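Encoded as structure tokens, the following chain is the form predicted on its own, with no partner shown.
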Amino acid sequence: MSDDNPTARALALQAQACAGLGSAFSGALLASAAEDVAAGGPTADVMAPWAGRDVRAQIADAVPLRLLGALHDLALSGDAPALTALYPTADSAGDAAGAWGVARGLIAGQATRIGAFLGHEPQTNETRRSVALLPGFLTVAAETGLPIRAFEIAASAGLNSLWDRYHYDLGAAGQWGDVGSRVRLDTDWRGGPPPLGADVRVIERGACDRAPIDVRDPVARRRLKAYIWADQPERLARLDAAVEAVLAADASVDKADAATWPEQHAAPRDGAVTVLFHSVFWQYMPADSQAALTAAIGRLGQRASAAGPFAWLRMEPPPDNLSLMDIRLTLWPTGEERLLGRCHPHAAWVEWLG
């Protein structure tokens, strides 16, 4: 494949990221798509609105994501029969050279369809990785001894917001949470327990997003599972299982600015500790809304007390290693910053530093 072709370039990149993260079906479409893209086929076509964008950019801005979700989507509506009768099942791991010779028809025949998803933002709500924010929120819990004031940025369909009503199974360390909950989340943790004895009480909860997923919208929750790569059907049941806690919680996102929203919403007050928390969002972010943000949370920071603590709980990339995420809490009144722990990207492994 010849490296002058930026798009095709991330394709194949993204095909070999999803490989490498257990999703051998995602990885062939992709590697497919890129050797489409650089022959010229219908998906450099439907590509066509990034073709002058660098590789650094278009994986930054989630294009080989946005083909894949989109074809995962044609195989859900089931307006593409022949596509999804190849899709993998609970029951079956597919076909992806035989999905892919549909997809590529596909492409060419619904150009319009392909490019209406393409160019919405991707939104992705893994559920799982409330299990690297839990031991987090347990830390605060165990720290201040104060109830729990939530708020999420970036919170897409706000499945994560409803993290302490989950059950855990941190295999030797522990479990925690409700036994009786559908949501169960499981992950290989490694290194000693968190604090699973804290007393976690949520006593107020809020979540935006710049543009919120109302699950009560079936093709919007559609578009959520389409970006849940198809040959992982746990993590399909799980975001199934999410879906019904949020609404029978009734539980919204606001529509808004993760920027401007925290100060409005989440500032600290006496009697419980306010905890702000995202996840897989901070890498999206344009540089100047990064620092608008960053600045917020400081502001409120310096609003802090011992009697109303405040707390900025992440689960983000280090700048140099997008395979792996960092864990980590600042909390105020001290501003003391720690990294708590290393994870998979989607949480399928944890590694506790405490």
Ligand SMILES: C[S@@+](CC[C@H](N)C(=O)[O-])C[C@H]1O[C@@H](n2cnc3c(N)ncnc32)[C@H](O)[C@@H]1O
Contents of the next structure:
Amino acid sequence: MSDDNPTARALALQAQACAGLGSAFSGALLASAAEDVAAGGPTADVMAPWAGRDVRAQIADAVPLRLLGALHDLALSGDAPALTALYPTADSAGDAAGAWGVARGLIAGQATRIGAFLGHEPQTNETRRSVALLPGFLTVAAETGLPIRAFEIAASAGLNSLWDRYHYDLGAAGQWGDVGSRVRLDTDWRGGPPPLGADVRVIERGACDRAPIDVRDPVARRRLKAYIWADQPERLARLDAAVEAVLAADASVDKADAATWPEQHAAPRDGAVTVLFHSVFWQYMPADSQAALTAAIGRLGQRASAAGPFAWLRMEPPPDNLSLMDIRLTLWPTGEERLLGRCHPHAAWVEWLG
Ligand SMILES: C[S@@+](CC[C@H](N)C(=O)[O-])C[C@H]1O[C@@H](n2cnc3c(N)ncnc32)[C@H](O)[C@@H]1O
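Alongside the form predicted on its own that was just displayed, please also present the structure of the form predicted together with this ligand.
Full assembly next; the chain just shown is listed first.
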């Protein structure tokens, strides 16, 4: 692959990453797209807005994942049955070579539609991260004995805001939650059990995101799904079930910046423990916003009391390593901070230290 074509190079790098992360279908599609760009085919035309940017900038802007999402969106839409027929299903791995042949024709013939999709910033909302947050909520409930007011920042579509309505299978450590829930979350749990017997009652909840996804909008809902790799049926099924739960709960996510929303909505109140939580978003905030949010959380902590504690629960990568996440809890009025555990970025495993 020629190094002097940054778009082709970025697509090829993402192809390798997808294949390495278990999505052979996505890897094969992107490898073909990389060749098409290098050869000046229709993919080069549709990716032209990024042509002047270097590989690093294109990866940072998730340009290859935009293309992958655009094709998956077309396959999901039903508007391109020949493409849909070659995409993976729960029972089949799909036909990547055949799908690319159809996709290349669609990229040429539906350049406006594809181009419009490419303009969206990719966004995923990974419900399984609730498996990593749950033990934090259990710890808060066990230690305070109070009902919970739960406020999520950077909530995307708000799927994890309903964490208490799902069912959890922590292997030998035990199970928790609503056995009737269609959202069934499991993980490779490492370590002793969290306090599964804690009395958990969520009496109030709220959520914000700077670009919330309204799952009531079928186009936005399909776009959210399109960014999941097509040969990952478990993630796709989990998303469908969680979206149903959000629709049934009629839950919504405020459009607001995480640096300002908590002080307006999540101040501690007597008679409950107020929990501000987030997962996998800290790195997207500029340093001044990170500092502003940290200061705001500190001020909220200062307003906490034994009758109205305040907790900051988060699943975020340590500064030097994006391949795993720390699960941290700070609980006021003492303001004691603890590393509760570590986990895989999608919570495929959780190592409990609590
Ligand atoms: C990788 S997604 C994670 C979404 C969700 N927390 C999860 O774990 O599935 C990052 C989210 O952070 C949001 N975001 C980034 N910066 C933000 C900010 N300053 N204020 C609010 N939301 C923000 C994005 O819109 C996006 O929904």
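Numbering follows the first chain given and starts at 1. Remember, it's a predicted structure, so these values are computed and weren't measured experimentally.
Among Ala154, Leu170, Leu159, Thr124, which is located at the hinge of the rigid-part motion between the two forms? The hinge between the moving rigid parts is marked by Thr124.
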